[in-house]
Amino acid sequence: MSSTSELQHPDLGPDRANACRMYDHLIGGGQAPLSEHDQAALKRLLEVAPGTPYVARDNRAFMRRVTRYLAETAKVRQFLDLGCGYPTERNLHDIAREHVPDARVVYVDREEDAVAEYLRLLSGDPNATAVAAAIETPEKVLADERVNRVIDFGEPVAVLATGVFPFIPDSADPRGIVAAYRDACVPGSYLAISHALTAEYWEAGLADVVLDLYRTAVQAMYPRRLEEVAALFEGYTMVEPGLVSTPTWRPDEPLAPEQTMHVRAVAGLGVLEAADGRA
């Protein structure tokens, strides 16, 4: 089991707001109790960027749509959810099991309270678990006996990382992190990522204000250019419609104007193919 010291992050602590708890409230979850720092940061965030809940909910909705596609259409039976956050209504395992009743799911997050909530929710479920670990250490995640008890890496696995890589700096080598998870998977496996874009894609001036708030009061964010996000899918073949604005990835219904007005984040799904081009 990972020690608390291994899960520590320079931007995490009692004197700062917590991005994981804030996200839970932005998507309407409400499972995470907010500290005074969380409440203050959320209040300021909604003052300067009132559209943030739409962006957060679009991200969560992408997770649900892509999970449904993976289970219903791609027939994937195993899921590794990196940076899962807190459980809320219709979690990944709930959606997958609507189409694959025996779907096997592992949730991973450095937020130990969120992992504890998943473990309580999944108590007695032999096909699902949650692990407290830093996703930036794929060698530890992939070697964890709890992960390997649920997931057989000799069979296709869907790796999901929705909204988590914007919190991983370039110095941690995000492409190398993704590649390590990719190399542990067999052909027919999938990678789903959603990621915040750099300032030129946002409303004028908004990115600087939001990023400064996260840097000083929450946890530093590292938005990336479209081509940098695309590079995370190295080794994968993109599934249609490719890497697109998050709400426009296979939407279930017509989009509201606020969902298409500005492209603050993108999402995509890739499939790992064999050398002969077959998944």
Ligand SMILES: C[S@@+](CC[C@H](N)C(=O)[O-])C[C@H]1O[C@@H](n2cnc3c(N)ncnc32)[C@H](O)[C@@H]1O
Second form
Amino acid sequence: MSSTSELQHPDLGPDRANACRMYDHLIGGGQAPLSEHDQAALKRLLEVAPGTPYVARDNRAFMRRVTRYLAETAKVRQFLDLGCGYPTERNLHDIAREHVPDARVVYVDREEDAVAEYLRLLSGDPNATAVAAAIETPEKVLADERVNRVIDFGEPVAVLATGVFPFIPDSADPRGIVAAYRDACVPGSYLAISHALTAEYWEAGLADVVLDLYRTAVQAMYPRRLEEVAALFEGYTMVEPGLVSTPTWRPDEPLAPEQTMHVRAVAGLGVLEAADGRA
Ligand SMILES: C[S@@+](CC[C@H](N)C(=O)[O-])C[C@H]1O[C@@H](n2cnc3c(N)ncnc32)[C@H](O)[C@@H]1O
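Here we have the form predicted alone; I need the corresponding form predicted in complex with the ligand.
Whole complex next, starting from this chain.
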């Protein structure tokens, strides 16, 4: 669907570190081969912000918990994972299928190597696929034949966007992007988002250093204020506990002190209700 040039971003290239591969490393994934630039940026990141792996793992853990909630409790059967990253134990389709064995899953990421890994993993699976696309072209993603072969937009769909909107600048209209996916979904559909917060939620001075590192050596990031993240859920009714610091969204177990120390992000889940209030 997308030509390579459409997927290219000024901050993506062989002379910079790659945020997708770095994230895979931070969560302990180990699927992405690291370049020299990735290694240098990771080294610097861990020096200036040693809590970053906790933040990254908390984000991934939210993806797993919210997927389980969606499949087990909300009985959602279809999933569209925007900005999926590299496959990592355990993947969205593995978790969803524990509860919904025939769950249908489409993974989308701009990172073609990550998508290629998913395609290898999903080879021969008629109910799941991966597509290389930029999420800010929802009209293309939603019209894509491979997406529509797996997902029936006449039935509820859970759209997940965990950790991806911090890479979308305001100039690309994040609210408009979310609204385009929302408008393609029927009542009973869900939206899950996790998102980095602005500097006032970080340890003093840390955000400037980390954001400067990303801007100069990796890819610019756009943390948002709590109310800006909340605005992405326009049209959705928040599921309890609402938009909260990522590790505190329906945790499986009591939180370790380091999980609450390094919170720089929030997460939430919304449901699209019918006009009469029924999901
Ligand atoms: C922090 S990772 C999150 C991965 C996964 N969603 C998770 O929560 O574990 C962000 C991912 O978004 C992808 N990404 C960033 N900007 C994107 C865009 N405009 N379109 C599609 N994918 C994008 C990156 O390649 C990366 O894989």
